[in-house]
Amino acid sequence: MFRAKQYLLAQSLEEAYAANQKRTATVVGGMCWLKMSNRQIQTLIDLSALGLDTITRTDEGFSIGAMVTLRQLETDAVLNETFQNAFADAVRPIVGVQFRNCATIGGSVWGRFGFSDVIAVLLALKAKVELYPTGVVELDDFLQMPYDNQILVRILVPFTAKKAAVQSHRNTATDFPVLVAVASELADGSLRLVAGARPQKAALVNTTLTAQSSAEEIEQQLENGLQQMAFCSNMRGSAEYRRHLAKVLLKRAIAQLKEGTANAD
């Protein structure tokens, strides 16, 4: 369990950012992972007074505050109707309802965890992140950035993608995923494919597939694209097993897109 000397309920982003410049300070989300650490924290920074716990539909897409819980992503009707239930499908296998009621999207995204189902679906939807003080950054670029002392304010999900489909495999229910696969169809008909839990963080699969691509084209391009990706082994599965799973699950996700159905799992 961590120990903290001071607790700060930030009243502004400026206050939170200033406090976070000290190496001994930590911004808290749902504390699902932090509570399992054994460390001394000088200042615990809480963002819950900044109104960042809402999902808002705008003319450009959705604005999701950093303090929005995974359970909110799962149950928000408008968000899930827009993207073919992709967010609900992505977070539903994560531990249990009690955990999802605590875990925040900000914590999931800031952590840039390799096992993150949430990052995989956001990457497929061409999401952006808003950082204080930098501003809006493409999620692709954010995933490559080093950890720093900025504040993650919100995640912006544009209407660039018409729909998305999520598939994942776990060895046992509620465990970390062995592989996460997400396919989205963009407005121009092209497909954006993502493989996560490789076990590295989610990344795009290099293909030129479209919603009209034939089964043969899908088979060949997935084979070529996945051969270019790095997969590694750990206690949950080997690199080759993950590569095989990625192909199988991405084909299922593409089929799900074409059928226009939500994941029934």
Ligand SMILES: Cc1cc2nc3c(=O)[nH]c(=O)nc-3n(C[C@H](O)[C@H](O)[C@H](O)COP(=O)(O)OP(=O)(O)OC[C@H]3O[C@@H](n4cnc5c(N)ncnc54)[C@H](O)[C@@H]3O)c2cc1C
Contents of the next structure:
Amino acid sequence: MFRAKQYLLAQSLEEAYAANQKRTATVVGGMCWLKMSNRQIQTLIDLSALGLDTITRTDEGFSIGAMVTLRQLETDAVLNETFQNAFADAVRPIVGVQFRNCATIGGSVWGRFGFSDVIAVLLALKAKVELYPTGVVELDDFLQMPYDNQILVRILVPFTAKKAAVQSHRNTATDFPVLVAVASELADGSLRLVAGARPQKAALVNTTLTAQSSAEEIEQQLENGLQQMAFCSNMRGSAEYRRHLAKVLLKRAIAQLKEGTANAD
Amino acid sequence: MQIELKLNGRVCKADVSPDMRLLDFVREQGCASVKCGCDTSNCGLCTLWLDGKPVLSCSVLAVRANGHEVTTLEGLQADAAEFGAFLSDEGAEQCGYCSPGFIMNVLAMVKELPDPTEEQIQHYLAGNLCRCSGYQGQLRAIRKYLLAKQEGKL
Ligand SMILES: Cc1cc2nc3c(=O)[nH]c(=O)nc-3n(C[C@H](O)[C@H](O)[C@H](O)COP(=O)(O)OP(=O)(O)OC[C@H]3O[C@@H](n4cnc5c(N)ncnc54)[C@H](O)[C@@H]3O)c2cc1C
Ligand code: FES
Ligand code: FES
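Moving from the form predicted on its own to the form predicted together with this ligand:
In what comes next, the whole complex appears, and the chain from above leads the way.
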């Protein structure tokens, strides 16, 4: 467990950002990951008083505050109706209800963890990240950025995708995933496919598949797309096994998209 | 830092350090049912309710409970004893170390889902590890407890 000397309940983003410029300061989200470090922290910066714990539907999509918990993502009826339960399916296997009542979307995205179920679903939905003070950046770009001293304020999920489906495989329930596969169908009918926990960070699979593609096209393009993608081995599975799983799970996710009901938008 | 919160219905004021976990705080206040079973937010032993929601007290700062309501097994004695009787009838407790956290989460589930399916029960309780029982006795106890509640026997 880390040690901390001071606690700052930030009253504004400016205050949180200013305090975070010191190397010895750290933002605390749900603390589930942070508590495993043994950092010596001078100031812990808490964003709980900034009203960032709500999910709001706007004309363009959903605005999800950084302090929204994984459990809120799981149980928000409007969010899950819009994306055919993709959020609930993505986060439900993560540890347990009590854990998901603590861990936040802000900490999950900031961490840029390779194993992240949360990032995989957000990437498939073309999410954006609102940072203070930089402003809004595409999640794809955020994933490549170095860790800096900004504050992650919100995640924006546009209505670009009409449908989404999540599949993951774990060796035992509640463990980290061996692989996460997410498929989404965009308004123009094209499919956006993501493979996560490879175990590297979630990334797009390069295909030109659409909702109308035949089973043969799906088979062939997934084979090619996944061959171009890097997979690695670790204690949970080999690179070869992961590549195979990615194909199986993406096919299932695409089939699930076809069965699912279309988003009202 | 000064905090003031409601612990099991009683107003409680205390001076805490910025890095004190809620787990250590409630134990200092005499709630010994709340236990630490891991360093990785993984076991569910430390489960208590924060404003009525089950959380891992090992992963919540005590300062974050300032102005909120905390409930531990000590504050739910009657409900805990009622469900605990079903657990013991099914032989679902061996060392019993996991029971307080498990009971807190079962009671939270029953509040949220009065008539859960088998799948919902398993999902809700997935974060409560038990190294002894193999879970089947716990599941039997839950089913019988829910049935007794539905039949108005409790
Ligand atoms: C045992 C365990 C199992 C897990 N299993 C899975 C899994 O299967 N799938 C999965 O997807 N995830 C998993 N996770 C990760 C988890 O879901 C969260 O992503 C993780 O705990 C971080 O979220 P947090 O809110 O706890 O953040 P914290 O631990 O509080 O913070 C994490 C990092 O982000 C920084 N940070 C937090 N919020 C902000 C912000 N708003 N702005 C700037 N910086 C910020 C912190 O300074 C810290 O460096 C697991 C974690 C644990 C501990
Ligand atoms: S002590 Fe294990 S989850 Fe809290
Ligand atoms: S009865 Fe021993 S850990 Fe559950």
